[in-house]
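Take a look at this single chain, the form predicted on its own, given in C-alpha cells.
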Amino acid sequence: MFLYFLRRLLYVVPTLIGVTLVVFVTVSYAPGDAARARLGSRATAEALQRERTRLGLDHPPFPVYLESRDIAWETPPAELVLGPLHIVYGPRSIAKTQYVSYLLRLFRGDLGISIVRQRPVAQEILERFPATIELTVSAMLIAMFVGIALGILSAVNKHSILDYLSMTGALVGVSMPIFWLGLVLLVLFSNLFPGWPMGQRVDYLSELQPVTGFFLIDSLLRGSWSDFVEVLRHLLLPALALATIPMAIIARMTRSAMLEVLTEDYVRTAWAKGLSRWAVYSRHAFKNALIPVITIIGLQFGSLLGGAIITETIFSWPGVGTWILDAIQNRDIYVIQGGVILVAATFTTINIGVDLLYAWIDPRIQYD
C-alpha cells in the first residue's frame, strides 16, 4: 500500500508539468497584452516596451532546438524570430524563454508575482483558497448527504412515487446549469426572504476576524455562535447551487449501485438469516455499494472545483474561482498558472485518497 502511494505520488510530478504547459500555450498564444492589461489603453509604445521587459515578456514563450548541422552561419545567433516562430539556441538562451523561466522556479516552489496585483502567487493562494474549500466542502457534504439518502430510499422503494419523484428531481437537477440556478437562488430568496444575504462570506460591517481562513471554524474558535450562524447563511445559496448537480449524479449512482447489490446472494442470505431492514441495507447491501458511489463523489468533488469559478463570480464569493477569472480577462499568466495547478494538485490527490479509500472499504482490493 505505501509504495502504491508513493508511485501515485511521483505521477503527480509529470501531470502537473503537463498542466503548465498546456496552460502557458494557451495563454502566450491568446490574445490580449499583459502589460497593456498593466498599464491602461493609453499607453504609449515606449513605456509598453519597457513594462515587457520588466515582466519578462520580451523573451519567446518556448524554445525550439536546432541542431547545429542545421545552422548555415559559421556563428548562429542565439535568438531567430521568424514570422511567429521563435526560435532559441544555446543553453543561455533557452533558460531565458517564459516557460523554462518559470519551470525552474517552480521547482524552487516559487509561484511568480502577480503582475497586474504585484504580489506573490502563493500568498494570494492562501487567502483565498481557503473560502472555495469552504465552499466546495460544503456543496460536496450537501451532495453527498441528500443524494446518497435518495439514492438510498429509490432503490428500497423501487418503481413507488418516491422513486419516480427523486429520480425526476436528479434529472432536473443534472439539466439545470449553475448560472441559471444561482440566478434563480437570487431572485427566490430576494423575495421570500428579503433580509437574506445575497453574496459575500460575510457582512461588510462583521468583526469576524480570520484565524485560519474558514470563516465557519474562526467563528467557533472565538466562541461566537451568532457569527457562525451568519457565516452559514451567507454559505448556504452558494453551497446549494454547487451541489445540485453533484447531488443529482450521486442519487442515480447509488440507486444504480443499491439496485445491484440488492439482487446479490449474500443480500439473500441475509434476508434468510432473519436480520432487521437496517442491517440488510446498511452492513450488506449499502457498504458493498459504496465502491462506484465512492468514485463518483471523489471525481465530482474535482469537477466542483471547476464550477466554483462560475459559482463564486454570481454570488462574490472571495474564492479561487473569481481570482483566477480576473486573471484571465487581464491575462495576468503567473495567476492562472498557480491557479491552474492549484486546483490540479487538489484532484490528483482527491483521486489518490479514493484509491486509497478502496481497500479501506473492501478488504479484497489489495494494491501491489
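Take the two forms, find the largest set of C-alpha atoms that superpose within 1.5 Å, and that set is the rigid core. Positions refer to the first chain, counted from 1. What you are looking at is a predicted structure, and each value in this text was computed from that prediction instead of being measured. What changes on going to the form predicted together with its partner chain:
- In a rigid-core overlay of the protein, M144 has its C-alpha displaced by under 2 Å between the two forms.
- Annotation: Cα of Y164 displaced by less than 2 Å between the two forms, core superposition.
- The Cα position of I178 differs by 2 Å or more between the two forms after fitting on the rigid core.
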Second form
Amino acid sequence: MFLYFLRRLLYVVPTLIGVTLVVFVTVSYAPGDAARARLGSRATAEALQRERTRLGLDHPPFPVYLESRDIAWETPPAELVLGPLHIVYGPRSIAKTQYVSYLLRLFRGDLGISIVRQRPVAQEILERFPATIELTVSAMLIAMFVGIALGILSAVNKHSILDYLSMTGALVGVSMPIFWLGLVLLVLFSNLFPGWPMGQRVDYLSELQPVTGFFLIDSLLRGSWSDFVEVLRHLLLPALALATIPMAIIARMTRSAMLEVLTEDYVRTAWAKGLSRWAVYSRHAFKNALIPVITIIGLQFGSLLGGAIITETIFSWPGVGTWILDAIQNRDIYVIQGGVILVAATFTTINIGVDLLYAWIDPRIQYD
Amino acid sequence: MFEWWTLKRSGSRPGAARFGVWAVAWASMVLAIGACSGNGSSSVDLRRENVFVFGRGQDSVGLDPAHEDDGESFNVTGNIYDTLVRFKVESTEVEPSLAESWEISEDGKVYTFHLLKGVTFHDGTPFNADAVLFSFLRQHDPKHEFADVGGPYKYWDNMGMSQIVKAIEKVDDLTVRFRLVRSEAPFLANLAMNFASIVSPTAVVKMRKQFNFHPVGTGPFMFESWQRGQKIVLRKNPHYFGGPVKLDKVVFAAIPDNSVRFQAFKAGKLDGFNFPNPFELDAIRSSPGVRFLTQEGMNICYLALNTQKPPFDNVLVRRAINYAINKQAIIDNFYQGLGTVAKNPLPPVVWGYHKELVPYSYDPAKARELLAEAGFPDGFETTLWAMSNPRPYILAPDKVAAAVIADLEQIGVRARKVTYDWPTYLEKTDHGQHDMAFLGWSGDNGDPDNFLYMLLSKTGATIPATNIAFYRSDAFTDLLEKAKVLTDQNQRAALYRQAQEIFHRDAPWVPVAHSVQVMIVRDNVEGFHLHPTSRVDFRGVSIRRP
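What would the structure be for the form predicted together with its partner chain, given that what you showed me was the form predicted on its own?
Below is the entire complex, every chain and molecule, led by the chain shown above.
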C-alpha cells in the first residue's frame, strides 16, 4: 500500500512536466505576445523589443522549434537548420531556450514572476489558493451531505413523490446557470436580510487581515467570534451557488448506485436475516454503493479547486479561477504555467486520495 | 475507525427519517447564520462615518504610477501622489500643484519649476528638488540605479519623453530645470499625468520592487492596506499641503460583475461605483438617493480604413464608406444614450475641435455613386475587424461591427467580420493586416497633439503603427509638426483646425463615436467631480451623514 502510494507520487512528476510542455507549446504559438500585453497599446517598437529581451522572449521557445512567420526569435549561436526545423545544440544554447530555462528554474522551486504585476507567482498562489480551498471545501461539504442524503432518500423511496421531487430538483440544479443563480441568491438574501454581504470574503470595512489566508481560521486566530460569523456569512452564498451542480450530480449518482446495490443478493440476504432497515441501507447497501459516489466527489472536488470562474466573478471572490483567466487574457505566461501546474497537482493529489479511499472503504480492493 | 453511517445501526427510528433530519439541520443552519445579519449591519453602518467605499470592476495592477498604464491603478495613485502641475477640476487646463510657479524660456526648450516649501512625504521625509530628480531620472536615465527596478516605465516610453527631455537639473533645493531637445508644447500637460507623480526616494530605495505595492507620496491619502483582488484602503493624510482632507478613509473595492456592483450600491454597501451595465441605466436612474454623473468623454472610437490596401487607397472609396454608415443608429442602439456621433478625430472636449466642419451625412445613394465613380459599381469584398472585448469607447464591438456590415451591404460592399482577443488584435492591426478595423483612443493630457500626432501622423504609420489607417499625408503631418513647437494656444488651435479639414477631405477613418463616462454616487456625497481623463479624485469629497 505504502509502495503503491509512493509510486503514484512519483508518477506525478512526469505528469506535471507534460502539463508544462503542453501549456508552453500553446502559449508560444498562440498569436499575441507577453511584451505587448505588458506594455499596452501605446508601446513603441524599441520598448517592445527591450521588454522581450528582459523577459527572455527573444530566445527560441524550444531546443527544437519551427520557424514562425509572426514571431522573430534571436538565432542561437549553435543551431542546425533543416528546412523550417531548427535544432539547437550545445548546453548553453539549449539552457537559454524559453522552455528549458523555465524548467531549470522550476526545479529550483522558482515559479517565475507575473509579467503583469512583477510579483512572484508562488506568492500569488499563496494568496489566491486559500480563498479557493475555503470556498470549495464549504461547497463540497454542502454538496456531499445534501446530495448523498437526497440520493439515498430517493433510492429508498423509489417512485415516491419525494423521489420525483428530489430528482427534478437535481435536474434543475445541474442545468441552472450559476451566474443567474448567484445573482438571484444575492438579491434574495439582501432583501430578506438587509445588510447581507454582497460578495467578497469579508466586509469592505472589516479590519481582518489575512494570516493563513483561510479567513475562517484567521478570524479565530484573531479571537473574534463576530469576525468568524462575518466570514461565514460571506462564505454562505458563494458556497451554496457553487454547491448546486455537484450536489445534483452526487444525488443522481448516489440514487442510481443505491438502486443497483439494493437488487443484489447480499442485500436480499440481509433483509432475510431480519436486520433493521437502517442496518440494511447503511451497512450493506450504502457502503457498497459508495465507490462510484466517491469517484464523482473526487472529480467534482478537483475541478472546483481548479477555480470556479463564474462564482468567483459574481461574488468578487479572489480565487485561482479568475486569476488564471486574467493571466490568459494578458499572456502572463508564468502565471498561466504556475496556475496550470497548481490545478494539475491538485487534481492528481485528489485522484490519489480517492484511490486510497477505495481501499479503505472496500477491503476487496488492494494495491501492491 | 470512525464510520459515521454506522453510528446508530440499531436505532429505533427508520433510517430514511434520520437523513431527513440532516437536511432540516442544514436548512436551519442557513437560517441561523442569516438571523445574525441584523446586528452585523448596524455596527457596519456606524463604522462608515466618513469612509467612502468605491466599487469598481477591477483591482489595481500596481501603485507606482510610473510602471503602470491601467486606469484602475491610476485611480488609486492619483489620490496618493501629487505631480508638479495638475489638471484643473473638470478640465485639462494645467494649474500649480507641487510646483507653485514655473517659467518657460523664449525658445520653449527650458522649463524652470519653483517647488512648494515645507511639503513632506507620507513617510515624513521632505519633498525637494532631489525627490523630483529621483522621480524622473529613474524613468529617463538608463544608467540610474532604479532604471531597471520594478519593470518597464511604460508611459515615459509611450509618451516619447526620452526623445523630448535632454536633461533634468537641480538648480537649488527648491528649483528644478528641464532642458528639452526641442520645443514641445504638450510637455507641461504631460507633467500633470500620473506617470509624472513624485515618489518618496527614501521609500523607493528601501522597498525597491516592493514599492509598487507600498506606495509613499505627498497626496491627500496615505496607503493603508491592500488585499489582492478585494480592496485597497487609503487613509487621510493629516498633513496634506492642499488643505484639510474631509474623508477619513477611502476603500476601493473590486467587484468584477457589473450587476453585483449595482446591487451592492442599492444595498447601501457602496457610496459610488462606475461602469454600470448599459441595460440597467434606467433602473439605476430611478433608484432613490442616487446622483447620476455624466461627462462627455475625452475619447474617440473610429473605423480605420487601411489606406495602403486597395481599394481603400482610393479616396473616393473611403468617402463612400463614410457616407454609407448610419452613425446615429449605432449611437442610439449600442451606446444607450451614452455617446455622441463623431465627425472629427478630436472629441469636442479637447480645445482645437473643429465645430463648424460639416460632417459626412448618412447617404447610401451618394455612397453608391462614389463607389461607381471609383470603378466599383458592384461593390467589392473586404474584411472588417473588431476587437472581442468592450473598450471604454465602444461598449459592444460585435454589435457595432454587425451594424456596419449591414450598412455596407446596402452599397454593395460585402465585408466579413474578423475578430481576435485584445493583445492579438493590437498586434495584428499595428502590423497592418486588416482592411478596415475598429479602434479607439482615450486622451491622456487633453492636448490635440495626443490624438492627432499619435493616431494620424506619418511618424505613427511605421510598424508597429499607432496610425493603423497608415495615413501618410505630408500636408497633414507638416501642420502637426508646426503646431507642436508653438507655445501660443490660439495659433496652435488654428493649425489643428486646418489639419482636421485635410483629414475630412482624405477620410482615412470613419470617426464613429465619443462615449460619455458615467459615475453613480449617493446623493449625500459632496464635491465629487468627473474628470475628462476619467480619473477618480477624492481630494475634495465629503459625505453628509444625517
